[in-house]
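As C-alpha cells, one chain now follows by itself in the form predicted on its own.
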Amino acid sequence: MANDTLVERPGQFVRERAIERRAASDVSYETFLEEYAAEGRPVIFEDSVPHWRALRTWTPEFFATNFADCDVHVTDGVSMRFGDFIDAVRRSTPQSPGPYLHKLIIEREIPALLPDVTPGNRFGFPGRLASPIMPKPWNRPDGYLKLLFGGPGARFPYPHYDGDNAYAVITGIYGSKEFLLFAPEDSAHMYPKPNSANVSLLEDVSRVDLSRYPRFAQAVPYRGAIGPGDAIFIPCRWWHAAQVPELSISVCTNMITAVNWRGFVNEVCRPQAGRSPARQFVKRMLLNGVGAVLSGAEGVQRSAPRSAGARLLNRLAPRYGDLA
C-alpha cells in the first residue's frame, strides 16, 4: 500500500492511504488468495473482466429500454418500477441525490442479465458458498450477485462491513465509484450500532460531526476508485462506504474460503436472544463438519491437482479455475 498522505477534511486532518492497484492479468487466482484474501489486504484489480458483454451494453438507456417495467427491490423496504428508478437516478445531483439501488439480487429479479456477466469475475468466485454440501441458507453458487446502481451524489445508506464474515468483490461496469475503507482495527472508531455490530452509526464518513463522534478522528481511511472493468476486493470485517461522483453501475459478490471459514462459523453460530443454544450448537457442529470435509477436498486438489481424485473432488469443493 502507498505511504500515508496528509489530507484535509472539514474540521480535521487525517492520515489517508491509497488502496493498492494491480493489473488483473498479473495476478493469478492462487496469488490473490495467498497475498490478499489470506492477508486481509484490500486491492483494486484493473481490467478484471474484459470478456464481460455488460461492459459494452449496460448503460442507463439499456436498462430503460429493456427493463423499465420491472419492479425492483431498491433498498430496505423500498421497491419501485425500474423505469421510474432510472429517471430518478438521471436527476440525481450531489445537492439532491437520488436513490441508490443495492438490494437487487440478479438471479432472483432479473436473471436475463446473467449472460452479460458470465463467466464471473475470477476474483469474486464465491468459493465455499458454491459447494453442493453447503447448507441451504448459505448455498450461493452466484455469490448473491447484486446489481448496484446510482447517480451523482448517491451513496450506500450506511458505512458497514459485510455479514457472515464474508469477503466482498465489487466490479465496475459503467461510470465510476469511490470507496473509503477502514480496517477492522478501527472498528471502535466507527461507532457500531449496539444491535448491529457490522453497521455504523455514522451516516456519511466524508462529513462526520466530531463533537458527536470524536473517536472517528483516529480512524485511518483507505481510498480508491473503480471504473469500468475494475474490481475492488474488500476483506472480511473491513468497513466500507461508497460514493458516486457520476452515474455508476456495478455488481457485487460475496466469498467464503478456508481462510475466513472459522470467522463465518463463529458469526452465524453466535449466541442470540430468542435462539435455542442447543440449536446453535448443532449448527456449529454441522458447519465444522462441512468445513473439515471441504478442507480435505481442497488439500487433495492442491497436492495433486491433475489427479482423477482432484477432478472428482472439484464437484464437492469447486475452484474458480476449473469452472471458468
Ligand SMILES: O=C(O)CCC(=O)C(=O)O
The other form holds:
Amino acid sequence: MANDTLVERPGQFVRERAIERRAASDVSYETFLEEYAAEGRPVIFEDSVPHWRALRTWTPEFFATNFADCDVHVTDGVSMRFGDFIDAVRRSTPQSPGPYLHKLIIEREIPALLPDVTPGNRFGFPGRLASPIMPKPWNRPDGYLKLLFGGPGARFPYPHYDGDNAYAVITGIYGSKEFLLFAPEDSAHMYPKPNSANVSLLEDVSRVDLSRYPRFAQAVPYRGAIGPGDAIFIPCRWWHAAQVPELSISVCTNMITAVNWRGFVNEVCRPQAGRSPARQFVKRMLLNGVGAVLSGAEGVQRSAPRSAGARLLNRLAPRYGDLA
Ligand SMILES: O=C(O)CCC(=O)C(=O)O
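Given the form predicted on its own above, produce the structure of the same protein in the form predicted in complex with this ligand.
Every component of the complex follows; first up is the chain already shown.
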C-alpha cells in the first residue's frame, strides 16, 4: 500500500497505515455508502460541516460561560458540574491527564446545543436509527449524538469497537484529536475482554506491554487526526482508540444503514446469558420485518425518487435532509 510507513515500537517494527483523507465536498452520500460504508474502509472527510455554528462558537470559554452550572455525565459513573469539569480540562497535561467527557447525550443533557450542529453531518446521518418504525431502544433520530471533550493527554478510556454493529462518525469542532484504528481482522490481536467482546484489555494502545500482550505486535494500526470540521468515519467492528494532543471538542454519532443491517440484527439478537432464547427469536422476527419494510421503501426511493410514493415513504425511511 502506498501510504504504508514503517514505525518503530519498542523491540520491533510494524507497518502503520495513514487513514485516507478526502475533501467532503468531493464525496456524495451515495459514494460514501458504496466506497466506504459497504467496503468497511475508514476515511477522514475534511471540511465536512461548514454550515455548523458550533465551529465558530464552541470553545472552552463558551461552555464555561453558558453551561457552567449544568451537571454533566462525564464517564461511567461520574457526573460533574460542567464548570468544574472545564477547569480540570484546562489543567490537563500529558503527564497528568484530566477527565475525558464521553457520556453526554446532547439531546438529553444540553438540548440548547442542538441548533449549533444542525443540520447534522451528512456522513453521520443515523440512517435507519431515524426511522419511526425502529423499535425502542434503536429509534434514535439523533444517532445518539454525543459530546466528546478533553484536554491534553486525555483519551477515550478503552480501545473498543461500537456495539450493535454500528458505524460511527466523529466530527471535530475545536482543537485536535488523534485516532488509532485496527481492522476487524486484528480482533484476536486486540485482546477482547472475555465478557465484553468489543472492549479491549489493552488500556492504551500507544503503550502496550508486549511481554504481556505479545499478539498486539501483529496488529496493523491505521493512524489519523481530526481538526475542526474534519469527520472520521469508523466502519463497523473497527477497533478505535482516541487521544487528545491539544484541548479537543467534538461530537459523535452512530449509524445503521441497509449495509450493516444484517450484522446489527445478528448482534442484538445473539444468544446471550440471561436473555430468553424465545425473546431473542421474537426480536429477530420483528427486526427482520422492519428491515424488509425499510429495504422496500429504500428501493422505491432509489428507483423513483421524485414519485409521490417515494415522498410518502420518506417519512418511514428518512433520508439525509428530511429531518433538518
Ligand atoms: O473519543 C472519541 O473520539 C471516540 C469516541 C468513541 O469511540 C465512542 O464514543 O464510542
